[in-house]
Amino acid sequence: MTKSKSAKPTQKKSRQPDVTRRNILDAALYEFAAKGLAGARVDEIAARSGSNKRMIYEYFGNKEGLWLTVLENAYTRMREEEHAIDVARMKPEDGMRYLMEFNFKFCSRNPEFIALLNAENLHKASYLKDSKKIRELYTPLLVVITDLLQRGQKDGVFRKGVDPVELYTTIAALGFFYFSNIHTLSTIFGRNLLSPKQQKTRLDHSMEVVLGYLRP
């Protein structure tokens, strides 16, 4: 009995640390989308994370630290989301469909991640380039996005000599910009373009590009 008691307390310090640092990572995740990583603070972000200063520096090193370790959280994120299926398995057309829609659907859920990526454009990946794991997380998706290509060619449903990383970016683009620039087009074209049904409209629209391009 008295060891039982004794082993909680040891779990719940042990948990601490990550508990801590997730708790700043969300903080910062909710200050950097909407400020950018000029406008956010230390101060702001410690006191949403109901932690300190001295905490974020512990862990991250400075600001700048810790926006990075946030945005490669936030890759890392869409990348696992996306693996959760298993787009091998899939005939080529399906699978190039998953990966349409995954992503698409992955920036109507994720505001933040398009803010982030706003900004840290704004300052040329400057600190993206610093990532030892960016390029890693992507090298697999390639993989992927090659061998429906590959497939595709020899069940003749794609077409020949396709750049896996130029059609990646056309996909990554046709949902990017949409919601990117969401709130001037809405106003510019007077259409609720969060609404569900435009959503599906442009979704529909932006697989007839990507597909009809693939086809022979």
Given for the second form:
There are 2 protein chains.
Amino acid sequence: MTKSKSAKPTQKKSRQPDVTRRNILDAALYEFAAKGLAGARVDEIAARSGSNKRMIYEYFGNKEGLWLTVLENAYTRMREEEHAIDVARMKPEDGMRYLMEFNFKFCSRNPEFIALLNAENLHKASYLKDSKKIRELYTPLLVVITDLLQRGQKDGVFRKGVDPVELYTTIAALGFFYFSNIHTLSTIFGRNLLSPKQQKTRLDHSMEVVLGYLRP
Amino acid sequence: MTKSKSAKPTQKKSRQPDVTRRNILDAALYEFAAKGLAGARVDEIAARSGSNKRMIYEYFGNKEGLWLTVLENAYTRMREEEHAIDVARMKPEDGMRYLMEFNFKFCSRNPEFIALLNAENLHKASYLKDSKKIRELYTPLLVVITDLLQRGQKDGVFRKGVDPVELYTTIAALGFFYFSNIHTLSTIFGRNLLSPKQQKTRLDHSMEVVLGYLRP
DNA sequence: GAATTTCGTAACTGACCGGTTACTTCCCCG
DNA sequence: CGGGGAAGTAACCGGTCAGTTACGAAATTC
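Can I get the form predicted in complex with another copy of the chain as well, since the one above is the form predicted alone?
Below, the chain from earlier opens the complete complex, with every other chain and molecule after it.
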């Protein structure tokens, strides 16, 4: 619909649908991540976005439509970042380390992503299930892991018979869980797990666990 | 306050504070787990409990007080179940397997527990932080793990220098994450991870990862 | 520069929801 | 058996919230 105005440098105000849309999505990510779907307030999102409710309903239909878009966006961004570096060219062990480190640091850097996924799981992924974009997003990642495993096996540095899906789940678990449950864990253990030092300890341990497992 | 009537067998109706309280807590667990704190409806909890709103506010003060009580209850129940079997007497490897299996199966058996913890983490554990009961709940578990590690080390079946907190976090992660994200993972991988077969595969893999890591 | 489309504002609506209260019913104790 | 307190009911209240609408302002198009 409105597409033809990307060359303009800086307009003072309004009539920038893409920018408005982006602002709404950013504000919604913040609000949804902080309060979940039910807890989030559309008025608050509108205020924070610098736009208004009318625009939200124009672009996204309703609160749930906005939720789904925010969710898809978050997933997409993660996969895009992950693909920025070419793991296929790395040595198997390095590639695996890179994947783990990326996963861990991405979770550390994007607490909203964590919150969003948890909230969506609370809803039994009912919104995600309707998404066409998502399913195909993970196929290339599995291809990369399968390739790493095969090459590592051939080089004799990885054991045989490792299921890529299981391995990916383990890698994701070790990164995701720590940040997903960081507040309750910090409370229980009486440690501040958000501190960089604790995070490093955790990542080192996780890597040792996975690579220890992978060695033949 | 009302304590002295536990010998009575079965009364037909009402005037059973403990039963009413329990019913409210059960209903609240169900509702909170299904919809989170913000999404849960006090009216719905009242209806489901067979009691009514007035009793909820009498026993628990407000929605948040009810939330905290439900949360403490869930934690307590898990630790109690875990302590039912005496790991201290088991061989180190068996003890570790038992802990992992318990953790995994408890998560499988109690999806509400998962949902509750995730919701509480969304609130940055702000309710749990005020709880006095919780912190002391996990000390004995860490003692058990430390003991297992030491004995395993002495027997030469476990490696040295393993931090009990890190190890427990890993064990918890491998069980919890799978069930916490089971809906989004099922969607992404196009598998039904709730099936017993997939669960067994997952548990076997997790054990291999941890025990592989622990071996010297 | 008028017509048309896009965007912004704010008031509005109707449903809902957490929490309260006035009142009734039941149980226990003397 | 009757009085008092505990337990239960349902109506109610004030506030909130998702979603709508009416209208005016600005920008784009011709």
